[in-house]
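Below, in structure tokens: the form predicted alone, a single chain.
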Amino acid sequence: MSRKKKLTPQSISREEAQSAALERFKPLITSEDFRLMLADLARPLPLAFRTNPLKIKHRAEQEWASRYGWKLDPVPYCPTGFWVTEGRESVSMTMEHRMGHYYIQDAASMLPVELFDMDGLEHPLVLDLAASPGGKTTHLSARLRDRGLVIANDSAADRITALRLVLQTWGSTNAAVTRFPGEKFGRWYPETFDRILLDAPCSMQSLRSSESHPMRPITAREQEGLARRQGSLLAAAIAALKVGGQVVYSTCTLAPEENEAVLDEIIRHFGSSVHVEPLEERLPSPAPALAEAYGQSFDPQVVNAARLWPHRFHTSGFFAALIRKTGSIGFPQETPPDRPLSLVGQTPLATAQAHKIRSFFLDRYGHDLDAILSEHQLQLWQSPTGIFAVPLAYLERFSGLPCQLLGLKLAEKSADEWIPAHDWVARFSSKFTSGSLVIPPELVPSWLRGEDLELASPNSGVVILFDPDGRCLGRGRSSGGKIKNLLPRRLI
């Protein structure tokens, strides 16, 4: 008689995976409901992307469907968000994705950031405690118009890379990185923000997997840990949130003890002192959160958060809940680290200089500089990889904070000048007026592949490129009748 395998977490397909949470969750949920569920599980999950609204022009997702025959439905709670359900191009292969006018994500994931309330917002300090890959502080950027300062942390040095590059690609200039442990902020800066998001490292059993969010098994003691850390850095978010603000608190997984017993746990813990704000209004159909679960029941607030089974919206299986802090609360405070930015080389360009620099983007490239500095509320700083354009708020608020990025590149040295960045040049590529240069379309492919062209310019030195269409390919020197590629080798 052969010996059964043991079979181990590595050893346990997605399926399995899958098929072992189905069980559990089923007594959570109707009999209808499931079989619902089923069924939908069964449709493949279309992709998802959501527009940049700081770098297209409004409806440019029509255009693209027409030039990639794509189909396009809505998300349904996000106003910039779409399912691609048919066409010939690959969503994650056109110059689009490449130059950051859209961000491909799950539409499970475009709910967090819209619950919140933006109106009247003006120049708002907001915090995503865990932010890589960055997905969702693209999404804070754009619906913020790029105003005030957002803080990307992730406490994990291996993924502080991937956030810096989407918020580059993105064109944020209002962003901060940072790397600390998200409980840090809540003993750090108390009473500090307006919107603080805290997208929660969960199981991520969400009932499909993908290659982000890869179904697995998970112990017990695994789970404890997690709801535990969950915990801990929801009551810190909720620390360092002003009286009157909303923490945003989610997760991609459906298990009850990583979502409405946190949030039971928070509302025990600082009672009248927070909310839970009803979703209805935000959301297309009924999605509550369960009032109890295998035996424990929540706070009646708790079903307020939503509760996305698969097949409520066609996504995969997500948690968020809206907090608003209604009172002050107690909570251990140190003090906040203190590293001045002239430690790391970074220091206000000297007046003479920012002035050269205004005069160089306005004369060559009929760039206005001040009005874009005014309106974002930006001043200029050089480091020793170029000239940024830095946030106010974080100078004014966070000025000790170590930082992973800060602002936007505005210009970088090559040889013995400035020459403008890539990501700046991509982010406002509308208000370089001049020295552009229209490539024809033919030759769009091999300039993308990273290919010099034998094209001549009526402009030498560094120019700003477009395609017939209008849309800018980054940068090009101009030089003997060729054009040198200066496209970043990430986009290339």
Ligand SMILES: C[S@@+](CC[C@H](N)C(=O)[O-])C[C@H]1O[C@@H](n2cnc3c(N)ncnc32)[C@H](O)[C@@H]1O
Given for the second form:
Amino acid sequence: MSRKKKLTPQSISREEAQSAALERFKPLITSEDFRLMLADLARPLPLAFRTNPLKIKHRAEQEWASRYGWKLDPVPYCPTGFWVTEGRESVSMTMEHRMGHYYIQDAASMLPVELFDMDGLEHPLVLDLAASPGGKTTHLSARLRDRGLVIANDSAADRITALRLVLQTWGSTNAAVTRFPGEKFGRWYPETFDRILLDAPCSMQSLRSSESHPMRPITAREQEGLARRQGSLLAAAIAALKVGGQVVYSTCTLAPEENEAVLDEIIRHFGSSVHVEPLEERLPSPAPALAEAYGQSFDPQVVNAARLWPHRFHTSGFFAALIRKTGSIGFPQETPPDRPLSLVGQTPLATAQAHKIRSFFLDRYGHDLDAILSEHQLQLWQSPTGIFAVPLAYLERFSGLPCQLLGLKLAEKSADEWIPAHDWVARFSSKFTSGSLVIPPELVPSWLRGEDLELASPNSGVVILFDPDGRCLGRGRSSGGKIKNLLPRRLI
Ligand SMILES: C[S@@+](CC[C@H](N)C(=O)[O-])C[C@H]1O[C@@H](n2cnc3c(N)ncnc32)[C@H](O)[C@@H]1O
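After the form predicted alone, can we look at the form predicted together with the ligand?
After this comes the whole thing, all chains and molecules, with the earlier chain placed first.
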């Protein structure tokens, strides 16, 4: 007996939204492409993840594949991206996922950050103008090898916590989170950034609905509003970019009004000061943008952008353009906000204190803080919640700009000892060479559930835990034959 699929009101509207979008997009591609696209949309999309080179060793994904029975297919335009096409263990349930060794991300969303040229940039200033929840910020941080600075901005107050947590789990030291309308950055910081990502708020007409990107019907009026905001954000991004720098503009919609038409408008506005770069060499096969849509012809450069119809690389629908700024532009300027960090209780760590904490880390854990601070150009700052390693680039260029997170937490002070912060330990676990404990494999599941362990350790106080395969399990406090579980609650 065949079972009828139960339709909820939400799934009905998603299905209706998808067929309405298909009808609208049908005139934009050939009938052969349309047929191929329908066939592709009938195939489920496997989950994909992007590895975290800041935390893992080269080719760690091969180890995970054999541990979890995964079959991995590489995402062709992203060297750190993989689809999981088969597997015993869900990608979202592993210890590596909790510890930030990879980020689960739709393969289409791995494209924009890969488009940037990063070679030869020593300590670049990078802006992610509409960043939450931060998937692409983690990609930027990884591509910069955690050097320079990434400002991750989002205007929505209720999306800032997610952004902070994603960056902390990833272990970025070179990031700062701000909460401003992105439109402001062009006026506040003209010709300042080397690279800017604008992954714009859009109508999400990607043709593949998911929990994080639900498709819903969209009115012409809403779409006009979105296109206007996308144009203002892109103009601000170009204003904030250094001459010679690159902006990537991306959306997860296939609506030409929010893609090709926005680019066309920007080219008309800024003329020869911007150039949309061809992408053939960065893509496995051509995925050109539209030359015209619904009777409107676009500037000839617009086709240089990439339009990912879902069947092109078996992804959700997506759009991305790489724009180089080729000349200065006139743009109104305004003084940015100026709130000294001391007003929110953040101060540089006094030299004597900094010396003490360095010695403590070296003596107790064999952990050479100096080497890390100098490699990543970080400085130790004290805040009401602990000691942070903060990017020098922020202090030098943006120290008055109020931020929601700056750098990575290093430690907290408790009585007469320092407690290394979980996110620091998880990020630099291979550099904790003493003061650690390997726990037997049969105790790992209960540890990951947040339970304390009956286990003696040669070291008392806070110890760094590993499993027999060398995977870091965070910190525990050892005393009287027990290890108290100090995993952050968000990971349990
Ligand atoms: C497509 S999402 C970004 C997804 C993100 N780049 C990622 O990969 O995780 C767009 C974001 O733009 C933010 N946003 C909307 N209007 C904005 C504005 N005027 N300035 C800055 N951010 C804005 C939204 O809050 C939303 O988080």
